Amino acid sequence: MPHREAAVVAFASGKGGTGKSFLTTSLAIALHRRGRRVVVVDCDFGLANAHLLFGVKPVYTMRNVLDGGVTTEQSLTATPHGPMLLAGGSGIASLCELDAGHMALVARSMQWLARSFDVVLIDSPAGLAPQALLMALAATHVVVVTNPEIAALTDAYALIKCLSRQPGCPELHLAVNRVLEPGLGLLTYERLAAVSKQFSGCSLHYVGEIAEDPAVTHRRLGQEPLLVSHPTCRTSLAIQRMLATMQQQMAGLEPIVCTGGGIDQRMTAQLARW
């Protein structure tokens, strides 16, 4: 049966500390302001931080869903700035230690979310663990978040190579965060795109750069998201430009009509390959 499914975008990184969660939550707020029903799924179950960036204290998290204590709908947390959140919480050792049965529960949760919202943004765990890759491969688009430094680029390429080798790999996009000079993000993209094309045979799409900004790095817990407190600062404007580019590259980030399998079936198919 044909069914409506949200645009599903996974934000992934080869290493921690690239600013992936900051971009995910900021873009969610920007999308909500454009009239979209948005949910953020924090899949870093061991070291979740999206709730901190939204300034909320979830009553339930994905852990409660995995334990069978609550439904996906009950586990959602409303944020003061519009998007809903399915928090990763803490106390689960790591996504890497979830078995196939748990991942099947995650797949069913993602199915419900994709049919209930316009846009699902997945804050994937950093790194190359199979379950982390699975969350990215279940999306329709993946935004790889990196920094211009060599260590981050090396890890970003490793992630791109791993994803591109999997059947049904989504379209891959690149966001460059913490850029010290204007234009360095584009230069970083061009270098990484050339290496990815030559050695992995995959294409990358550039969604933009975010400058290194003390307004971001010096923020404290409890402060409003930058997009709310400083909507016209350079970082907030860069986020708006990035969202506009993503919409151009990702069919407007509009829901689609699926005539085949949805996100749950994509996850199940990927699980069967591991």
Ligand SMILES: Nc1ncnc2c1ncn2[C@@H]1O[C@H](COP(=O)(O)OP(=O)(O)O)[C@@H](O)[C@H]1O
The other form holds:
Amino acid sequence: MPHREAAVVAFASGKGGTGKSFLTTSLAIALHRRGRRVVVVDCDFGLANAHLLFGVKPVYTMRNVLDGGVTTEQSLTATPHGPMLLAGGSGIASLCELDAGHMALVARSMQWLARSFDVVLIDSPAGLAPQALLMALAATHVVVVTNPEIAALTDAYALIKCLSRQPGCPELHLAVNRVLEPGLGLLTYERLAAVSKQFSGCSLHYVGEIAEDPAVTHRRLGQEPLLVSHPTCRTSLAIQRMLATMQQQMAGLEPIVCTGGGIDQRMTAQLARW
Ligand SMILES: Nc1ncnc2c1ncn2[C@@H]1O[C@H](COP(=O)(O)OP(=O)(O)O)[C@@H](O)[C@H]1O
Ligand SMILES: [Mg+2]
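Switch over from the form predicted on its own to the form predicted together with the ligand, please.
Full complex below, order starting with the chain above.
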């Protein structure tokens, strides 16, 4: 039966701390303001922090869904600025420690979310663990988040190489965060895109750069997201531009009509290769 499914975008990185959670939560708020029903899934279980960036204290997390007794719907937390959140919960095993049975439960949960929202944004764990790759491969688009420095770039390339080798790899996009001078993002993209094309035969799309901004680093617990408190500062404007570019590159981020399998089948297919 044909059914409607959300655009699913995974934010991934090779190295930790590149700004995935900052970008995921900011873009979610920007999308909500454009009238979309959006949910953020915090899959960085061990280091979950999307709830802190949204300023909420979740009652339930993905852990409760995996333990049973709580439905995906019941596990959602409404955030003050519009998006819904399926929190990751901290102090629990990381996504990367889940076994195939648990990953099948995650797949079921993702299916419900994809059928209930317009856009699903996944805040993925950093690194190349099979579970992290699986989350990214099940998305309709992957945004690899990197910083311009060499360690982050090397790890971004390792991730791109791993993802692009898998059958059914979604379109790959690149966001460059914490850029110290304007234009460095594009330069970084051009280098990485050339290497990816030459050695992995894969194309990368550039979604833009965000400057290094002390206002992001120094945000304190309980403070509103930058996009809410300073909607016209240069970082908030850069987020808006990034979203506009993503919409151009990702078919408007509109829900898609699935004639065959949806996200659960994409995840199950990836699990079968595991
Ligand atoms: N553009 C930026 N300018 C300054 N600091 C940033 C920027 N983006 C992210 N940060 C900071 O970098 C750290 C890591 O960001 P986070 O979004 O948690 O990364 P990840 O989710 O990839 O681990 C946080 O302390 C965050 O405040
Ligand atoms: Mg994070």
